[in-house]
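First, one chain by itself: the form predicted in complex with the named molecule, in structure tokens.
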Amino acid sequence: MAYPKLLGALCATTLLVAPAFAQDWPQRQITMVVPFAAGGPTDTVARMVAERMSADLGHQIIVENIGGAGGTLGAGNVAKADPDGYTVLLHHIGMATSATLYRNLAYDTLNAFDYVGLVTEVPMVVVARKDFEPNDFTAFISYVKDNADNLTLANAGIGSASHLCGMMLMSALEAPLVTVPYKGTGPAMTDLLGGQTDIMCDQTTNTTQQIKGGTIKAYAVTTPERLELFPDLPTAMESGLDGFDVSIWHGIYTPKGTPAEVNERLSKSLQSALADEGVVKAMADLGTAPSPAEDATPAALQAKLEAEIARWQPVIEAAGVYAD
């Protein structure tokens, strides 16, 4: 066959095979990443939705973990696995974060991956181990800035929601804790309860049933407003940290080049599950609510993502550190 005509041919079947493979997507399993350890709260609100996806969808996600530097293996992952539907990624701020703070990254964050839509905006806490000295955060900040040297502050690596809440707050408080970085906040949860490690700052969909158990102690919240959850609960802002404000948001990612079919059907799913009666519970109980349907959108979570890269690269910039 001539050249024009097998292109020809070669356009024709493309252009026939592609919707038809987007219609009978899926037909097999679905592997979610979650670039931290199981446990965590990524991984705690990557299990709600994968459930209720899964449902909605015949077939089973599985949620696997790829923890390690601050999210950035999990989500290097993602990028490289086929575009068919078959991979997603669950990550956090941190998306945003990374394409910062790691200058040699193994993916480029806005050219490789295409968009499923925004899952969830969770406030973080200020949290230490239980026999921690200080009663309430103004004792908390004297403290810290007295014994900076001596006191250890775990994250999930640099890139992480953890590391960032971390860096903000020690630079509220002048005080350069010795960190300690794990695959997830999870097992560093692990740790805090264990006293082996003394403060954390993490999401709520980690701290809140350790904090209503008593099991470790609460300071502030980085939210501009009190939680309903812990009204007696100051912010870090109200405590005279100008500027703390920091909430964590969750978006679902495919591989560049995943048929943009199954995005918008991805997209439905997790509407669906969003509007779960049982998912909105379980996050309220965590201190969160689900991202409103018409955010559950790739063009939304895009524009998240522009928007924090942007937002986040010039404060990094200023401070100077990088994962490299």
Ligand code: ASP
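Positions refer to the first chain, counted from 1. Each form is matched to the other, and the largest set of C-alpha atoms that superpose within 1.5 Å is called the rigid core. What you are looking at is a predicted structure, and each value in this text was computed from that prediction instead of being measured. What changes on going to the form predicted alone:
- The Cα shift for Pro83 between the two forms, taken after rigid core superposition, is smaller than 2 angstroms.
- Taking 2 Å as the criterion, Val246 does not count as shifted between the two forms: its C-alpha moves by less than this amount when the rigid core is aligned.
Next, give the form predicted alone, keeping in mind that what was shown is the form predicted in complex with the named molecule.
Coming up is the bare chain, nothing alongside it.
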């Protein structure tokens, strides 16, 4: 007969411990896992945000790059981490697409994580080597369709932003280009700069400096509206590619079971970081903007992930290209 009382006492203790834990959190440094190489566009976004969140939380957020398997290796490590708020994941759209691209994932994308909030949506730009023949996007479309068998499309590896954008581009043009995957954004861009490949579609965080420097040729942006950063570049949609709307959104996650109060504290810290003038300017210089406060929330990120998995699943299945 003592068991019900004991069980009640244990439950009451658990209810008291969780809020107390959240109130005392954080007490030490936090690790932010970026599942891609250092120096890449997602890493750039992560370090901007981590610096300001560190100041807000009073403890440093250390960025740890765990690349490999299209971002799934780093994500899998976070899924297995202790749900204590000291390990977080900053991932991009690949969090959604990997659910279909990888048929044998080590984790269940929708059930292995809790949510903190959206960080930013980075536009993409269709670019080519600087001596690529077409001089505008209309001519680009015709040229690519006519020469698809002889053109190469670089990307940073299966599941990368450039791979996803490139896949959408080939689908829109109905032109199956020869794809050349690299182990990261850096080597992919290096070969485009050197003329070893012809075309690439990647984030403004990775292409802006090269476009401004004239070392690659830019043709179109993948957002519905033109970019203030490149006002003369047309959108893909205004050039005839209906529905071609691709931006690389980023979000922050925690392992499933992380106390809700901790996720909310992280979300508030993220909102503070995204409102920082230095972060706003740094992102503007890269052609993007921070997510508004209402999107930097657990609920908004969860809704985004669910919608994007549903959006990309038929695209990937129609292409029939999987990572495993």
